[in-house]
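Just one chain follows, in the form predicted on its own, and it is written as structure tokens.
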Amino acid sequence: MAFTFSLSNSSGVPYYRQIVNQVIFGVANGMLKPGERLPTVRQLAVDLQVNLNTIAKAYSELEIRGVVNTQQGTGTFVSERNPELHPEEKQKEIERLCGRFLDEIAAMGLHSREVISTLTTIIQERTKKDTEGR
């Protein structure tokens, strides 16, 4: 499955920052592999229906951080080294994602208690797969 970007206009986080965060976490979680080519600035702008400058700003920040390398005429690629996540950034992103998840659960009329056992089962299954895969 290819990595897909998505933007939330209700999160309060600027679009370029959402793109930066998605790439960093995609790399950190192994969803984006070293050497993998990212969409062109133009293509991602069209896909996400945002201004080219928004994507260019995100890619520029990612390049400054060493997360990606841009090769003129070839494209933008994930760097060979993984970005280091600061513990505060990681915790903030976990809280943001969990909050968003709980908001969606509530919007469906479900209580978070109803979801805990399913979530626990999924985590156990994934842990089991990871352990068996080693």
Contents of the next structure:
Number of protein chains: 2
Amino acid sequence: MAFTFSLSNSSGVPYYRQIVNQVIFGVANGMLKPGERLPTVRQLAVDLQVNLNTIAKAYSELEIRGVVNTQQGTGTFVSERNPELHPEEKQKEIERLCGRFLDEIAAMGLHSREVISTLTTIIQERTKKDTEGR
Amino acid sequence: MAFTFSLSNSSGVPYYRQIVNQVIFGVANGMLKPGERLPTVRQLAVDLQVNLNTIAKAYSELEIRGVVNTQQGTGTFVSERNPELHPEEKQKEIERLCGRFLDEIAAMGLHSREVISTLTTIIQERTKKDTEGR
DNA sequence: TGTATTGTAATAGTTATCTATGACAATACT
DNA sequence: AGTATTGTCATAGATAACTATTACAATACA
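The structure above corresponds to the form predicted on its own; please provide the structure of the form predicted in complex with the DNA.
First the chain shown before, then all remaining chains and molecules of the complex.
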């Protein structure tokens, strides 16, 4: 299965950051192998219907963080040895994500346990939809 | 217990929107009674350490949506009869919130059921902290 | 050597959110 | 009547995240 990118415009998370996250977690989950080539900036820009600069910004950050190696004229590749996102860090990232979500809930005066039940319901629905889709 | 506002700067949700949401849900949850007075724009700006205009923008949107009545020189009050946020709408809003959260999770290639366990753990920790705090 | 493909960079413009500041207008209060 | 308090408005500026466009530079490849 090939690794694919996707963007959500409703989450409030900037596009370039979504791409950065997807690569980092893609590597952490073994869906992106060291040495594997990422789409060209132009191609991904077309695929995601986003500006070239947005992709370039994401790749540039990934380069700085050592997640990928880029070579002008050649392409962008997943680093051979990836220093980033040890299991603990991955867990921390998940916790940050959850924390923000709970903050939002709390700000609305909602009870988290009620929201969880909605959450699980939606998950069930989506899982069902995915299964049917095959 | 008096109704209090709080802002999170890490959620990506604009301040003015957080305030709007808190009032709407505060009303829906009965924590804000019809006729009840909201803090003045200046006071709330000081409390939340945010610019006056940001509060004014939130109140203005609430006024337009019929959630509050404002009178220059007098103050801002929760509408006597509030048309907004019937139970179904409240549920829809929760679902939107959950949907965005799940989108973020999916974008990172995380499995939602694993995240849920982290979520419940954090909730337990926070509940514990709140209980100890009393 | 030429040509296409890669990433990079510069510039300009848009939109949303927020800050800072100062002024104005309606109401309440003494 | 005068003064303080309320919400409102206008202007200017900052920042972040984009889009659009054009050009340049390094590499690959025929």
